[in-house]
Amino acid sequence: MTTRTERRVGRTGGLIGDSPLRPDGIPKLKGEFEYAQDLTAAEMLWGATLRSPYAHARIVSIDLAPALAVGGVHAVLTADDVPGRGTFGLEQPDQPVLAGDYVNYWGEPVVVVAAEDQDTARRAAAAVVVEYEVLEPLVDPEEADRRDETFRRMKIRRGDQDITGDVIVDGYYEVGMQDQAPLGTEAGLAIPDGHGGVDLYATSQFVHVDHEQVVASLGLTSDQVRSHPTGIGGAFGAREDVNLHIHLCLLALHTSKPVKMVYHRSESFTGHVHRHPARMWYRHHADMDGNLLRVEAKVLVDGGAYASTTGAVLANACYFAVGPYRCDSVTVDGVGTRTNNPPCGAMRGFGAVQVCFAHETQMDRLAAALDMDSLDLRRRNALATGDAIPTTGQIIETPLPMTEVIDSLVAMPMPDATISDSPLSLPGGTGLTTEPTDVSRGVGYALGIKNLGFSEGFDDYAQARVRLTAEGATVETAAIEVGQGLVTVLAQIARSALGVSRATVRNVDTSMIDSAGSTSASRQTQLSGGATLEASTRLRARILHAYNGDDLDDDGVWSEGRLVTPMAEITEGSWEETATFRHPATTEPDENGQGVIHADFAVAGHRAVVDVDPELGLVRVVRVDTAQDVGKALNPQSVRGQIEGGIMQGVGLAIMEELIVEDGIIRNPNFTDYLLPTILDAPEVEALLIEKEGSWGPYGAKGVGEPPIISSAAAVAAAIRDATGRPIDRIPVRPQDIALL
């Protein structure tokens, strides 16, 4: 089933399939929503961080006296003041809380300060005198590979390794380092409880894993630290890793006062991980009919100084290196390197974005070599239910409408072929750099596939609690709302499953509920939504049983699916249920990367239309159309919002967003020099939702957050290639990659 139409949009309430207004929408619009940056507490101090000015150096000495002499300073702490484990890390604890002997990347924290106001804290941090012995940084990931400075190596071997096709195409591709660029910078507040413990309110995507790392470094017991979900201004992977969390707690416990910290924008660029830059080598083999016979690839991603999620990102890149296509002979080698570049980790699409650009460019080149339409080639080789994932051999047992995605894209109307002469519509904008008659238009297609949830045997689950009172239903969860609409969807699930008209979502801290897992990997709707549905279903069953509810028509509790017994009567008892929902079991890969690695999959396709000024290398993305496998759209408007936002990030990666790193130093850590698409850069978007219910999400829903970015950037690059005839083997595409010099 496909749909282009919105379903009901209500001011309050809303069931599955509706698009109710977000409960946090109006407060955010009016500036009344409380973000982490807005938190305050009585007698609050401010924290600041002194960071390394070098990508690699030995710390010879640290003189704290100048900072301690600044009036209003309450604490100046170094690595020696960390009472517990001196390191932290999302997958392995390899990153120092504060650098002690060496600094391994530009911007690494060395000293933290607490003072009576923010300016004083920053002045005191700047007053600390650190003597460094500057060392030669390792910044080339290929050199790191040669030196075996790596976080992970992967080998995937499937099928006959000696197959050779009638037609062979080779390619080398690069993807630059992209920043998540959340509107809100890293921020938080730590409040000591007066009994040796602390409450932490900080920007996060996964409060329970933050909690584990904070507890270990503070040397406290688990119950002494409580990590609270907090208002957050965007994430996209940037909030998965700990940054200021431990620093805040150290300062709060040392001073016995609340401590707040807010990164300024340039500091934020060093304070969170980024998308891994990648270098990829590919060879595709096909027969004369266009059947894909063999794919060979090497994928190299630069993890930077510390591990973060490099191992998992590399795995995803390798597992989806072939894309959504059948192929029985595959060789993939993957390397995640350790360098002195800024640490890289999770960002929307998590490895699949980088390889999508490569495998889709290869498919276009293969189609050209075969003199075949590129969509016909893709359709001929498209994966479907019952096929094996080409890299792992895992059989796809769930709906995978790849062919329907392709056919939907073809059927969508193209924009008017006339190139507008409006200055705002030209590649040069109001600069009027090129006459409309000199502008070239191109069309490009790309398809992508992504796993849903965590993989490789990870025990992925979420817990939710549903309470029913006279006021309605309340869903309690530690799942983080980062702007994606989870706070709306969980309430819709509770209303639909319970048959109540009122439901709200309440975020609770780590002491009150078990983990909901990370708000990442397109997993929260399926897992936290699944837990909410299960808890609501159990609660409904308990109430029916208590009211002799074997017969809905006779017991008077529900009628036609709606709760009609007065709520005051229902709530005489204790009506709450807690449920833990797990995704289907996965396995760790064998020595050749084979196994049931993933819990489920989603696919999407994009068609981009671009106008290009070939003389100056300027690009205007006119339109991006998409068809996406969503399982079931629980909230169609929210799904469309995710799709449109992901496409904008894909446009940014394709033509402008890149952190420029030279000798390990970020040269453009600000929004003046790190370019982001604005509303003037936004293309027209048509999104077609393909609803074929998934196997384990609530009501058949699939996660929708990541597929929009995976193939949108590749489609834009393909359209530029079509418009210019230039190779375009690197994104972001730079003017010099296009201009006819």
Given for the second form:
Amino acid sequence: MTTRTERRVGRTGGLIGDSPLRPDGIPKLKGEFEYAQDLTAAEMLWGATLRSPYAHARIVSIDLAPALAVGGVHAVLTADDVPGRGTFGLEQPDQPVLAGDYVNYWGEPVVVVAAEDQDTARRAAAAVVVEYEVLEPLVDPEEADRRDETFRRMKIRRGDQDITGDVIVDGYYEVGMQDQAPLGTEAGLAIPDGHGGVDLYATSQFVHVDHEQVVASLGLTSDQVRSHPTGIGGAFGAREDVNLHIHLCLLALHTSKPVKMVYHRSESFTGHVHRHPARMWYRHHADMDGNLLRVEAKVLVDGGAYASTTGAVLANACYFAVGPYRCDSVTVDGVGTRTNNPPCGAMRGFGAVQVCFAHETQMDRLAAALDMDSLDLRRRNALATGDAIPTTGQIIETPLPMTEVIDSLVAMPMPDATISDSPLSLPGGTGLTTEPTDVSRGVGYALGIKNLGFSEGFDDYAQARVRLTAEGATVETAAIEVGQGLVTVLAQIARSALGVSRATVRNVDTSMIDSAGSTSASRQTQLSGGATLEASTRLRARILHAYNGDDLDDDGVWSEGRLVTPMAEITEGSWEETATFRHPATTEPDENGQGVIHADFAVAGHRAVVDVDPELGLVRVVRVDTAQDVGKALNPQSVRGQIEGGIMQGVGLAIMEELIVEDGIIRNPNFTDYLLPTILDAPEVEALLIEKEGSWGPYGAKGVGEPPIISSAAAVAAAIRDATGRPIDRIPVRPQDIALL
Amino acid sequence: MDTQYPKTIDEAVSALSDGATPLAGGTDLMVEVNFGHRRPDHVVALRRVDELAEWDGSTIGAGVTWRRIELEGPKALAEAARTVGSPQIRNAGTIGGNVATASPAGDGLPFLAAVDASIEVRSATGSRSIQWDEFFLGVKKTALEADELVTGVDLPEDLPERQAFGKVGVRNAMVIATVCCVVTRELDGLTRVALGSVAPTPMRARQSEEMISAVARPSESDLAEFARLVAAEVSPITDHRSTAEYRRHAAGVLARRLLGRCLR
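Now show me the form predicted together with its partner chain, since the one above was the form predicted alone.
Zooming out: every chain and molecule, the one shown earlier first.
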């Protein structure tokens, strides 16, 4: 007979702190996982979109006849066919479902088509004749600022506005337009229900907010549309905004047939928002001991043609403009401009990435001006629990192990100082451009801070339902798994909190559960995890109470070491609990940007080691080490997955990932020219997880998805600066920035 | 779309005389089809034409893949082959396709220019051999007639033993060349320098060749002068991939370094 202790040991592999196999892992590896691209239905039609070839133009006329004449075409729709609200948007509904009188960016949808196959749909869309009167696009964001073409302005004033330092460092910095470049392009299927409503299965990070926008534009009631979570191949912020969702529903309702769309790669680059390009002007003041006295910054992010989340991204950039440092005198002015460039919105790091590059470069320059070690300068000014966030004045109440991050990072072993003589490990890689004697090595550090969850008074919550049946526990949620491992961690929480070994996560549609909020802002493990923990805890208490027990496991309810009710008997009843989890409330900023703006914070630091060929300007990132504040690692392997992936995305931003936009037109909307790091560009990564419990997330967990990218790009840029002596005030760093200065 | 699957070159070129589009590895053609730039009605698929995949001494069949060249080719051409796309692309893409597409950035083309290769072409009415500099006429423009098929590239019997390839790109693999270069040097000092991505066609830096060929044992200052001359001879453009200024600079640096390798 086995003892209870042994049985508990046998249940590893699925509890908090374990790293069980992801349930979708093997199917994804084998190609059996159903992504949105794989959805199909009987008598399904295919949709296609005709997009604007101009960054700014007036639509003079649209002739649909040539498209309707193509055999196999079932519908060709324009703005006139949108029955409800003609616009959508996350912060304000300013973006047309289909362009009406004007197109305001290159790639803006004008006409949608449904046809019997994808090729026919695309050919029919191309056959539509649109007469445009081409207008001068506004593409310079500084000109937009002067003309007051803006989505939001931010003003932060804290402390003495006249103080000056003994040492003053000025800088101007730029960050290019990064793309999320998820491997799965936008895709979806809309199925009419035969009663005037529709079921939508489409790539998303937040089905409830899609649902609100779809319902409004279709002119239907909320219960007539059901938005279903579906298989997503990556998101990184690109799937927060509506793109093909309303189009699919319009076509499905118009044709009374299921309609599917899959964006091709180039279309995906115009069909979703991008990371805001930024221009930043900084002035740091310090005393001779290196105490930060004052930080002044102007932050400009270009929102492009429509609002998306520009207001929130700008605000975040301003709130974290100083970085994780104490400073009692802060002046930040921010502007999110409206231009005819491609719309920008959410991307991993959400404004904190751009300013991190600027404030960390400033800290290095300040250290140089003070003739001080840059880490000593950072340590001297590092934020800690109990300090005020320098911009907003908010007191940090949860653990913020910034000093531990710095100390851990410094203590991590450095790579071998010898430059590799393997050609594939040198700058230039397969191109065989570079030999060890051409190489200069550099080391750079950067620290970052960001909020967790939604801020500025947003009612941020997640609902989850936990059921117990003979099959075990089921967590029902509308939270979106985009690849990050939510389906694993929610099951771990349910197993640990409920006490049963079998738990699965089931995605349900908007009619079956309330919102889980967005899979963004590093928030789902904390928010949906919190709801899962609360529902599981309540369910366990109810069951124990019902059977007068003191413990619950797979066998049933126990009391004082004896099984009192077997599980089979318990699951004859219906057991479920639904919980809604909210993080601590936040406030809107006052007129000086002050307030309890954020729910929590996370910090991380990165040390990058790079080999640079200064003469050709080529870079190989040798290694990126990191220490990250994670609260509690609920699934250490998933945490490391986030860290390695985030660092790769940071390396990409530092040296190659940029959408080149000229006169409002993206010149490289494809993977030939939008370069993502390959495995030959990937650094070795060592990660140290710093666990300090005390945050409000389940078991003290903090969100971990964004910190890996916030300071990794800045660290790589710093390392290139160290290797070359070049200013490196713009990322991505281009070969000519290194070679020709 | 109508597709034919010839087994011989004769069958293939007779299909071409009806206006069909040849398809080899598809790594260029299918990209154009996917972008909607081309919609061929008739395609002649060449994979089953065994003759095209023959590699007979100094004649490399048009259907020989980059993967095979990477393993079996002369040194600098093998090094170029390694930089073509990903392993999947190298298993599909062919040298004939690289030649027929005639992209300024074609990774295999500087080698052909450096060794003065000829392009073998055939039509239903006959065959001809075209010297590389008479074959490549402009950006994706060649001397190939619509009914002609590239059947192979003809290299000299004796290739210089000292040869080196290099390619500058923003990523360490799978990248379109910002500049690529081949340098060869004979024992008597005769040096050839060919470059890609710095002109509408692959080009030779003939003044630089002349200067450095005359120097038996180049000094550091000779090498620097050589780099300066190469940079002056190229005629690059600025586009979304790089600037003319950087390409000019990188061409000189790369040629100098490759020459240095040949001299060791």
